[in-house]
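Listed next as structure tokens is one chain, alone, in the form predicted alone.
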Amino acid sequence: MYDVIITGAGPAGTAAGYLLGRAGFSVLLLDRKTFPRKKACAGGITPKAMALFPFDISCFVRRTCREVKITRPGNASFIVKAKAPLCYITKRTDLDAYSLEKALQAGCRFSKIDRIIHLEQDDHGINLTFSCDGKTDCVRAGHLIGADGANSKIRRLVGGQWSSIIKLPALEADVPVKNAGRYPMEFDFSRDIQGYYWIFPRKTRVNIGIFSALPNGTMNRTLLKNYAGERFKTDALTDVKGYPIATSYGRAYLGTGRVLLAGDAAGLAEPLLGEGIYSALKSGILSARAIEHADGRKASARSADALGWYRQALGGLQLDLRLYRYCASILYRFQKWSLAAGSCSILQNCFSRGYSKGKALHEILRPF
């Protein structure tokens, strides 16, 4: 028996891990895959979510960019800058395998799975049924965490199939050239679709990379080759990945009865540039806060319903999601003026200082 068992050794899930287990909590941590992992993702962290870290992950920070090269539609660009980073640039597969390691430092436990099967819950916990080599095992809990990502098997389980969830389609690959450090971090919406290309770039190579703002966005390895052929004189593509960016537009289904949901698996990326780290952590951290105020063990704490304390702790998150909608609604419709306005310096001082100062975007927009 645990007090908790967490589906997802990702940002979400080694986020609630490691504050669940330093506050005494026997935490199974769960995930299919064995750590260090290859993870599908840019590796952008943005201020804010640099900021939630409940641990120091300085070391992995292979790149600080205070600029951002924005290109318009017809290759016009301008330069977001800041005194303060805009985004600091990492490699998920090292930063995921430390996280889990400090999740362990804090008193989890960690399986490898092969697949959830089911699960029940009563008034007092829940079963949960999953396979390992070949073998059928069941764990029980007082609370889960379902933080398995976007095609998350415990949303679907626990009826969340129905809700508006959407997923937004994103290509990346990287692309060896010289002098790496040379180019800016870009978000490029010059070509015809409803989305951008990115470039991120590390010490030997660049990532670059296609999101999509439509659920069937088109995007294949062709596209990028053909971005890589102009943008760096090669075709030469290493680790292509694929992988879908769950939203919900601020209408996440979080869970229900001792079933929370966090990070992709409730939808809380956010719609505008498909980051959905600093969202991962938020709903992480407050899952666990949920818990923890639900069990009563401390002296500060009461027993309480854990997901109605965390379906109100997430407000400020869900009215950014509603916020970062309608921004992508008149971004990606009207992207020539859209960016025109962006490129003017009052805007972009008071975006680059807000963003710079990890600000959520209601924080950002309240003079206005």
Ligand SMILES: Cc1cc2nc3c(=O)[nH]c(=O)nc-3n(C[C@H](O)[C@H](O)[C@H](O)COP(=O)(O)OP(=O)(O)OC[C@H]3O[C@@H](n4cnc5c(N)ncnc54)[C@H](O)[C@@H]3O)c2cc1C
The other form holds:
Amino acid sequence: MYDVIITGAGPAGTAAGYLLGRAGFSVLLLDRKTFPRKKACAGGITPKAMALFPFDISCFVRRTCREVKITRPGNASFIVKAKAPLCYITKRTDLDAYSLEKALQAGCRFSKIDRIIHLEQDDHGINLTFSCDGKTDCVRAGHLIGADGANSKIRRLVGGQWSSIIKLPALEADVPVKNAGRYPMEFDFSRDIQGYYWIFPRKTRVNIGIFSALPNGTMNRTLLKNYAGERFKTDALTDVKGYPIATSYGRAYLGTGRVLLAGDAAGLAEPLLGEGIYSALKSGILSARAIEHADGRKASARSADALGWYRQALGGLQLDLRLYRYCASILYRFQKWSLAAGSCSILQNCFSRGYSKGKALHEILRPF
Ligand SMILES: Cc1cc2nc3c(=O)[nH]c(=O)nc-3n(C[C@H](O)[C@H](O)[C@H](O)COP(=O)(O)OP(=O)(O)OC[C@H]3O[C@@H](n4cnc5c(N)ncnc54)[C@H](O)[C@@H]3O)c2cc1C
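Write the structure block of the form predicted together with the named molecule for the protein whose form predicted alone appears above.
To see the whole picture, the full complex is given below, headed by that same chain.
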């Protein structure tokens, strides 16, 4: 019997595993991939997300951006600048492998599994059945953290598919370019889509991608190829990967009983630009704290404590999610006008200062 089982070794799962392992809990971390593994993600880490990593990840930063170019419909653009960094660009393959290594060093056990089959809970713990190498296995633990991403199986097993989750598609690719360093980080709203294209420069290549603010937004390799052709005069895309980003309409569903959902499994990514690493870390950390709070080591019948504590602790993030949804509905409905307003220096200063100081959206918007 383990104190905690965590499904998914992304930022949410590894942050939770690292903290619980360090606190002396026995933790089994399960993922359907062996690491290092590829993950569809541009690897942009905002200062507020950077501040949450429970270990130093500075050696994985491939570019620090203090300027962000915003391209408006009609191709006019403006640059948002800050003295402090606005974003750090990393590569998720390396970052996630390192985060898992840190969780293992903290005492977690890791197993690669093929499929989660069944989950049941009683007053004292949970039983998780999964398959691995053609065999079926069942493990028991005091609590389970479902951190298995946007298509979470755990979420479905605890009835969360009926709640307000919404999946927004995103597609990315790398483009080899000469002097990648001369390109600024860019969000390009000039195309006629409810969403944006991005350009995130790394050292020898740029990462480009499309984010759709609509769940059924069209995106495919050809669109990315055409974009690379227009912007970089090449169609040599490598590592093309797509995956949904999970957000929520109203309050995110955070689990039931002894099962806590974290990160994209709970639909906690923000729907404005699709940032999900911050909320994955925040919820991973708070789910670990919630289990510590309920003292999972004794596995006494205090499961409601963990989930209740967790729900309360995530109040600020839930408020931010609602604000992001509101901002997204304005931005994508009135793109031209909202981005014209966004080019005003008072707004820019307010956002760039807030972002670079690692503030949450409700803190940035407080003066308004
Ligand atoms: C193209 C793209 C670009 C993005 N760019 C950014 C960005 O620049 N900045 C940012 O902040 N966010 C970005 N995001 C969002 C971000 O990637 C996610 O929000 C974030 O990874 C969520 O972290 P997580 O730990 O909840 O889940 P994930 O990182 O998705 O990790 C889930 C883990 O669970 C495992 N898993 C899945 N199913 C199972 C299963 N059934 N059993 C066991 N294991 C399972 C997976 O293998 C994976 O390792 C992007 C997303 C996409 C798709």
